[in-house]
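As a starting point, one isolated chain is supplied in C-alpha cells, in the form predicted alone.
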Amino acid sequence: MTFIKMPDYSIYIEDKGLENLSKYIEEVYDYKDVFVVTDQTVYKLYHQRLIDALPDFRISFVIIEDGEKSKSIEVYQQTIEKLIEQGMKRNHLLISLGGGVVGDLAGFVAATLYRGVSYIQIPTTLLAQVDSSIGGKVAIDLKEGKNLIGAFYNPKFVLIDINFLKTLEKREYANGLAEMIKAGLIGDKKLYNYILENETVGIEEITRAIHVKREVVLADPFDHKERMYLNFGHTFGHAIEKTHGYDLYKHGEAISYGMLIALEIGVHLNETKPELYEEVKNLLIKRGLVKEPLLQLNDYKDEIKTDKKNLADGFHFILVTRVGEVKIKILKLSDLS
C-alpha cells in the first residue's frame, strides 16, 4: 500500500484496496448509513462487491447514466432529490464510485447538498485515479462548455484500488494514460520516459503521476498561477469535446489533441522544440489517442472562447518548453494561429 497525505484528506493506493475500505471509513465516519452515487456499467460491475466490502453497513445507491452527458444541471438535481428521498442527512457519508463523470458529479453534489456533506472518493478508471479525483475540483457541465459550475471541495479519503484496472477495455486504459503523459510532460521527466517505452502502468506509476498533481495543487490550491499547468492540452481539449458533443472522443483522446496543438503553438512561439512535438506525436499514436490526419486548431478556435483560462487579460495558455518544464503565456485568440 502507497500512502499520500493532502493537507485535508490521505490517499490510499493499493492492491485489492476495496478489502480495507470499512476501516478507511470507520476512520473518519460514525454512522452506518452510507450513500452511493454510481453509474450503470460500475454497478453492474462492483455493487455486489461494494456490499461485500461494507458488511456493517447500510447501503444506498443512486445509478445515473454513462458518460459526460450525465454532468449536467438536470442529473445533479435528480441525484440530489433521489439522495433526499433515500433519507440522507447532513451528517451522512457519500461515495463516489466510479469514472470521472461520476467523481465530478458527486463530488459538486457533495459540495452543495445542505451546504457541504462528507463524501470519499473510489476511482474506478485509470483517468479517475491519476487525474479527477484529485486535488478538490468538482464540477458540472453547461451546453457554454466544460465544467463551468464547480467548487473545490476536498475528499475525506480517496481509496484508489488499481484491481479496477483489470475490468477497463482498452481504449479506456489509453485514456487515462494521457493524462499521465501530460503529468510527465509537465513535471516528471521519468514518467514521461517510462510511457514512452510501456503500454501499462502499476502503482509506482501512477503514483508519480499523483505526485505531479499533489505538487501543484499544494503551490496553488485555487487555480491563481501553477495549478493551471494541470490545463496543459485541456484549452483545446475541451472544446473539441463540446464541439463533438462529448461522445466522439473520450476526454484523453481529446486532451491529447489538445496537448499536440499547444505543442504546436509553443513550436510557433519558438518556446518548444519541433523534435518535442513529434515524439509526443508518435506516442500518442502508438498509444490509440490520435490519428493522422490531425485534428486542427482552426477548427476549434471560436469553441475555447469560454474556457476557464480565458481571463481579462487574455489566454492564459500553458506551454511546454521541455519534457518536465512549462510555462504560463498570455495571448490573444488572434495569437493563436
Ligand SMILES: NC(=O)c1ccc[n+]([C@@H]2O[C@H](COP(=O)([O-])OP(=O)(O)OC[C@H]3O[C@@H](n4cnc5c(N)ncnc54)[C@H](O)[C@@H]3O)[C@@H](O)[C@H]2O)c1
Contents of the next structure:
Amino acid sequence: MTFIKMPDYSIYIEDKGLENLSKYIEEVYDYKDVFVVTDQTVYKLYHQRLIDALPDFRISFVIIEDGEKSKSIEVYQQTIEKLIEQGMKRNHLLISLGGGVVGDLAGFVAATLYRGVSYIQIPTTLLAQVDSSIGGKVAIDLKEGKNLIGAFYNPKFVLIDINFLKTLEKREYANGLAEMIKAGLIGDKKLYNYILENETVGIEEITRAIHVKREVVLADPFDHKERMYLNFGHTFGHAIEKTHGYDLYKHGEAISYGMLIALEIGVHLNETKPELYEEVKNLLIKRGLVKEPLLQLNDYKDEIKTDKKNLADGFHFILVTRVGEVKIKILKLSDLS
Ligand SMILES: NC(=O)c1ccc[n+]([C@@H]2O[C@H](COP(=O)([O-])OP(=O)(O)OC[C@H]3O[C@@H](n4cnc5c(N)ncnc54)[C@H](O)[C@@H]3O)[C@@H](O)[C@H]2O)c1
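Can I have the other form now, the form predicted in complex with the named molecule, not the form predicted alone?
All chains and molecules follow, beginning with the one already shown.
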C-alpha cells in the first residue's frame, strides 16, 4: 500500500484497495448510511463489488448517464433531489465512484448540498486517479464553457484501486496516460522515462504522477501561480476541445496536441531542444494520442485569445526547458508565430 498525505486528507494507492474501504470509512465517519454517486457503466461493472466491500453499511445509489453532458446544472439538481429523497442528511457521507465526470459532479454536490457534506473520492479511470480526484477542484459546466461553476472542496480521503483500470477501454487508458506524460515532462524525469519504455503504469508511476500534482497544488492551493505549471499543453488543448466540441478529441488527446504545440514554441524560442519535441511526438503517436498531420497553432489562435489564462500582461505560457523543468514566459499572441 502506498499512502500520500495531503494537508487535510489522505490518498491511498493500492492493489485491491476496495477491500480496505470499510476500514478507511470507519476512520472518518461514525454512521452506517452512505450515498454513492456513479455513472451507468461504473455501476454495472462495480456496484456489487462496492456492496460486498461495505457489508455493514446501508448504501443508496444515484446513477447518472456516462459522459461530460452529466456535468450540467440539470443533472446536478436531479442528483441533489435524489439524495434528499433517499434520506441523505447533512452528517451523511457521499461517495464518488467513477471517472472525472462523476468526481467533479459529486464533489460539487458535496461542496454545496446543505452547505457542504463529507465525501470521499474513489476514482476509476486513470485520468481521475492521477489528476481529477487530486487537488480539491470540483465543478460543473455551463453552455458557455466547461467548469464555470465550481468550488475548492477536499474529500475526506481518496482511494485509488489500480484494479479498476483493468476494465478501462484503451482510449480511456491513453487519455490518463497523457496527463502522466505531462506530469513527467513538467516535474519527474524518471516517470517520463518509464512511460517512454512501457505501455502500462502501476502503483509506483501513479504515485509519482500524483506527487507532481501534489507539490504544485500545495505551493498554490487556489490556483494563482504555480498551479499554472499543470496547464502545460492545456492552453492549446482547451482551444482544440472548444473548437471541435468535446466529442471529437478526448481531453488527453487534445492536450497531447497542445503539448506538442507548446514544445514547438519552446524550440522556436530556443528554450526546448528539438530532440525533445521529436521524442515526445513519437511517444504520443505510439500511444495513439496524436496522429499526423498534427494540429497546428495557427488554427486555434482565435480561440486562445479568450482563454482565461490570457491575463492583462499577456499570456503566461508554460515552457518545458528540459524533462522535469518548466519556466513561465509572458508572451503576446503575436510572439507565437
Ligand atoms: N477536478 C479536476 O481537477 C479535473 C482535472 C482533470 C479533468 N477533470 C474533469 O474530468 C473529466 C474527465 O474525466 P474522465 O476522463 O475520467 O472521463 P469520464 O468520467 O467521462 O470517464 C470516461 C468513461 O470511462 C468509463 N469508466 C470509468 N471508470 C471505468 C472503469 N474502471 N472501467 C471501464 N469504464 C470506466 C465511464 O463510465 C465513462 O464512460 C472532465 O469533465 C474534466 O473536466 C477534472
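Think of the rigid core as the biggest set of C-alphas that the two forms share within 1.5 Å after superposition. Positions refer to the first chain, counted from 1. Since this is a predicted model, take the numbers as computed values, not measurements.
- The Cα shift for residue 54 between the two forms, taken after rigid core superposition, is smaller than 2 angstroms.
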